[in-house]
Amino acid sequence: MIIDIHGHLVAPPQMYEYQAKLFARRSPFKGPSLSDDLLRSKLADHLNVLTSGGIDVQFISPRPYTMMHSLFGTGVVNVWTRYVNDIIQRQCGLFPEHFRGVAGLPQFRVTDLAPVVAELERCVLELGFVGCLLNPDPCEADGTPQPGLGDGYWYPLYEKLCELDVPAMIHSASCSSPRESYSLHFINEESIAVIGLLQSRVFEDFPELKIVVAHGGGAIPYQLGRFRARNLKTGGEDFTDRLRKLHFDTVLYSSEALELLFRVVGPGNCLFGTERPGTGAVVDPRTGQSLDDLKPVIDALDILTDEDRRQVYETNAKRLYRRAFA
């Protein structure tokens, strides 16, 4: 079985028309009712893309750059997040053999995590979701961000993740800075998040916490020597060992980067992800293949054994996302 743990919602335009109205009004109101036929038609196209890439099951979550976390309106963020999560649950119900839901969380500028924890619990216990996205910067580079992920501010969420036995995927959202595209912001925030976690007591306080870092871990696995040197100077745990407390997806679109990731953190800490269709849905003129068609790229890496590939494609996902195949 080939399990893609990093996919996003493919939705009809009516959903995004509702988002535009929410954004314009800055006031929550009920979203439109979308028919099963409408949802099925969009997801059928999505499924064809996955099948062409050899993917059996994909975990789908909200498109992060549409989550509106930095709006000055907690009611708008809450109603939009619930609406999108409900659409994901319905789409998973239409194709239950192919899709699993991953929750978006109603994070926003204010510091109250209670709505975040409540929506996580609703999505897991009522909607059958198998994990969630975690945005390290709900301010989206506009204003003073929340504390780093090693701070006790996040502990109520970590406690609930452990209680429900679901992973969080670190995945930034949109970006308001003129110096960063949202795609670059993803990498920067994921890098900050990794260091924040690994320089804290989070994994000592929550040894069962399961964290997956999107896009191959930001920049950290590729700058390993710099952070390993710091830990050696301070007499701390070897940074390579500490890095393996985390898990990483394969959304890298480069055979060289993928090989380095596997060498640094090991296949046992990597989960197959494509974000397909997403940023990588473009044909590479050098190969004639879509950049997000990653299975042939991983299959061609001679540093991996058949057992390594089985871990990356299937068994690691089943081990972390236990609710997905219960």
Contents of the next structure:
There are 2 protein chains.
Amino acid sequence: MIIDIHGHLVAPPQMYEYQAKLFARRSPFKGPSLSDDLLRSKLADHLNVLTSGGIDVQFISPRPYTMMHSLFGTGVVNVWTRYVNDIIQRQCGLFPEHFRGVAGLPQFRVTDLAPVVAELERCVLELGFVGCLLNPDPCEADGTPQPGLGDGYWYPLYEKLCELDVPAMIHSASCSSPRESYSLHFINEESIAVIGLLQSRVFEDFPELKIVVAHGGGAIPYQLGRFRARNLKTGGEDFTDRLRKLHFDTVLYSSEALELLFRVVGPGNCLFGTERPGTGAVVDPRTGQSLDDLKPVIDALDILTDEDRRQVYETNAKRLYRRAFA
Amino acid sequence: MIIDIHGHLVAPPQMYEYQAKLFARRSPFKGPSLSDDLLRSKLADHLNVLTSGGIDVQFISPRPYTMMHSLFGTGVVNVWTRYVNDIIQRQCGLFPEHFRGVAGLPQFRVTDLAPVVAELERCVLELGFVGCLLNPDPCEADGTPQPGLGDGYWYPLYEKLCELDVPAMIHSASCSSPRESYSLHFINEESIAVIGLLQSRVFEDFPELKIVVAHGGGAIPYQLGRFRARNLKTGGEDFTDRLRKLHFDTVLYSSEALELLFRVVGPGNCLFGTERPGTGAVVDPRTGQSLDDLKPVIDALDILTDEDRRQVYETNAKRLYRRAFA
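Alternate state requested, the form predicted together with another copy of the chain (shown: the form predicted alone):
Then the entire complex follows, led off by the chain already shown.
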């Protein structure tokens, strides 16, 4: 079985019409009902892309850059996040053999986490979701100082993740900086998140916590040496070992990067992800294949054994996301 | 000849005593004179480290995290930067066979670049320096919005770099964010700088501009695929080709990362750098060697030919830094 743990919702325009009106009105109101037929019609292309890429099951979450984590207050973000999560649950219900739900969380800046924890619990216990996204930068790069992921601010969420036994995927949302696109900001936030977690007591305080870092871990597997140097100087655990407290997806659109990831963190800590259809949905003229068609790329890497590939494609995901195939 | 293009000043404590008083006083005053003997005594260890690493010549610049680019106004940063550059010039004069000077620039936030351009000119024409550092984040992550490196704000500096025919090395300074160390911030700022330059018209407007990105280019060589995807979608130049407008140093303390860098950007765009003595100055128990002793690591990479290595160690540096061996 080929499991893609990093996919996002493909939604009809009526959903974004509702979002545009939330942006415009800046206060919460109830979203429109969308029919099964409308949802189903939008999913045909999505399912074709998965089938053509050999993907049996994809985990889908909200498109992160649309999550509005820094705008308009808790009221808007709560109503919007619940609405999107409910659509994801409907899509999973329409195609239960192909999709599992991953929750967006209604993070609003660094305010009270209680609504965030409550929505996680609702999604897992009521909607049958298997994990969530976690945005390490809910201020969306607007310059507000924020606590790192090692800070106690996040502990109520970590407690709930452990209690529910679901992983969180590190994935930032939009970006207000004039110097960074949201796409580049994802990468920088993943680096900040990895270091924030591994240079803190989080995994000592929550040994059962399961964290997946999107896009192959930002810069850190590539920049590993400088963090090894720091830990060797301060007497900490070897950073190469410490890095294996985390898991990483394979949303890296080059074979050189995938090879580095597998060599540095090991196939036991990597989970197949493509984000199809998303950032990499474009044909590479050098290969004639879509850049996000990653299974042939991973199949061709001679550093992996068949057993390594089985871990990456299937068994790591089943081990981490225990609720996905229960 | 082995040329290390990324080294920093090793200074006696009297220099930092002066800096501490600048911090404390928050207004400029003249720094102390340091004797040749004092400077020479501090350099014995530095020279030993270079010799033991097989390094013939090192380019030295201010230690970036000490540059004070966001604090106390132009007066303090001007007097401090000139003072540090003058010490570098003294060190180069004491050991002209081993050192070349790379200027720190008195950037203060995003104020007028005229003093920055003037100090660059002074360092190159009067002190004999061969290049400079360029901090893409002079606000040092304090949350102030800033122009990216593609912005016209930077053009007077690019003009002067071209006129003087010297390269700038992208290297941020300190970091006020509660979530990032300055060391991690270096990496994120390099990623922002690479994308800011390559998604702008800078190299079309300044085809002769020479930019070296420190620490192997932050995240970008590893995250290349997502930027290729963007350019393929928008009809821009293949990002792999575009990346070769830039040069990269080898300050990456793992053989996996060095291999990826050479494969992705090519040895013709890589310059040997170690930062010795600096971040990587610690023995790796896995090898018994210092992490920043990079020549044996590069010598052992079987993807490089002898001619590739000669480019990385010597000829690329001589081609880019034309004033270094004139």
